[in-house]
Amino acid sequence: MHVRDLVLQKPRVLLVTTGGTITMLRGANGSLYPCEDAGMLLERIPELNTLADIDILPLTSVDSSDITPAVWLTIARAIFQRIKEYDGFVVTHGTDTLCYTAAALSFMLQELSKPVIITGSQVPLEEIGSDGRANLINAVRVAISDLAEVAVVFGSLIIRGTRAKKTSVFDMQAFISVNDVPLGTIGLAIKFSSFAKTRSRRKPLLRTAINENVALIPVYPGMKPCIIEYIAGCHDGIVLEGYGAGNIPTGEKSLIPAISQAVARNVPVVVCTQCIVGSTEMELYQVGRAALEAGAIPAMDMTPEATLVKLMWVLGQTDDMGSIDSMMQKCFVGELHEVS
């Protein structure tokens, strides 16, 4: 090959297609429906083929409240398969549950040496006003670059797969990035955090074990330790949201004798924080130290929806609850900020 057709190559970008809004089609009776045709959105943006030789993997067209941990899995095994034969990796995905495939692919796919990034839209593709082309288009972009792990462009922000979190269904940036800096954001030009992963040599790992019988549940005014009793009795492990800094019910209705009993039981508790902003310090208040005391485990600076599937994926590497309780408050995959 000569010098000049290396210059000319164009890398190669795999467009994984899950359904979503930036698929989806308006029926009849006004409501929105899944496309079957991913192809569509090549169609729809030509000016992605001046970017990167595309191939569309259309793994299934759904709307992402239908999206289970099952769906994730494929995906991960998908990418894996085709780690060498590409570039990067696009995910089109719907943004309702964008935020825990997106966490579950960064625990999935460990030590990546190139991009794996998932985009959506607020408005189909097909309407006026759509933002599927620009989020479509900086996916892309970002998938060529030297980004080398799992991130979430939408708007102008990228963010790190376990940082994302969905704020509002009007706006067009619809997503954060939690307790953490963007990875980077997209003007002018696409700028980079100085602490993102680049690519490298690394060897990508695939870690698919999971256990998805995992329950996420609110902490909330009048509730009953009945709750909490039931939902161990029938999971193995369980979130749940506290107050502010990860408080627990203690008065009347005390939680604390239900998570001891299901710590008991082998059924790890793990407490996050109901505030977008912020961490579990469990020991500032008494009645969040009453819980860690009980045995639950902090979930520190991490988002419900990482702090959910990192306990599924925790649970499919281990049931030694030691382990579980040390896996849970270690930094894997830039999820959360450990204390020193």
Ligand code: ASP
Second form
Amino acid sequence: MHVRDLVLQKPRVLLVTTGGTITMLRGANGSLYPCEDAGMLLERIPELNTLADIDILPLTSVDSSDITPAVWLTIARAIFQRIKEYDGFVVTHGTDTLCYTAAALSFMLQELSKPVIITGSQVPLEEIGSDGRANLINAVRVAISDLAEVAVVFGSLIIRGTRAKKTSVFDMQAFISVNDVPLGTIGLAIKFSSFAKTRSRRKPLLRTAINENVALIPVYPGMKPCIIEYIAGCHDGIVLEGYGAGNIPTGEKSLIPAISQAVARNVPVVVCTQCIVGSTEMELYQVGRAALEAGAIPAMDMTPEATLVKLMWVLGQTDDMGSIDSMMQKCFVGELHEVS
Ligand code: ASP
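Since the structure above is the form predicted on its own, I would like to see how the form predicted together with the ligand looks, so please show that one next.
Following is the full complex, with the preceding chain placed first.
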């Protein structure tokens, strides 16, 4: 190939579609439903083709409420199989469970040498005032950039896949980056943070072994311990959203014996915080320390979404309680700040 050809050649991007509002239509009853025709994305935004040569891979077309861990695997495998063919990947997805999928792809597609970008919209592309057009164009711009990570592109933010959280049903800036600065911002230009990983000759790894038999439950005032006992009886792992710094009731309705029993049955209990910002600090209060002493594992500054997906992914690799503990507290893909 001549240098001239190289210069003229457009980057290649694979657009993987899964459904979500961005490709939804409004039914006669006023409710939105997923449109089967993913090709409409390119018809609606023809100038995407001026940025890159885009192929569309329709994987599924569902409201993201119906995305399951099996779909995460399908997306990860589809991208990995084509990793050499494209310069970057964009996944369109519903916003409701986008953070879970972003976290799953982050753990499953490691050592990436090119970008895998997930985006969606608050308003369907077909409707007036849609944010889908800008989000998709920006997603493709980031997919042909120098970034080499799984990232969410939404509104003006580029967010690491394990750090994204949907915080608004209404705002066009529906996602924030939790406990870490964004990987980049989109304004007059796209600016990346200095810690964003960039393209290199890394050899990507596909690590899809997961155990999806994990539950995520919030602690709430008056919660009955039998809920944890029941869940521990039919799951291989539990993520408990504790209060504040990872605090768990220890009084009249103490959850501590149920946590001890679960751990004794080799069901790991990982405690994250219900707060959006901050980290577990379970030795700060006696009510957190009691859970630690019962064998709970702190999720530190991971989001509940990333904690759930990570526990599934860790349990896909080991059932040794010591290894689960150390893997949950180790940073693999920027999901937590390790305590030194
Ligand atoms: N319910 C939609 C979904 O998650 C919401 C959206 O995409 O914004 O598929």
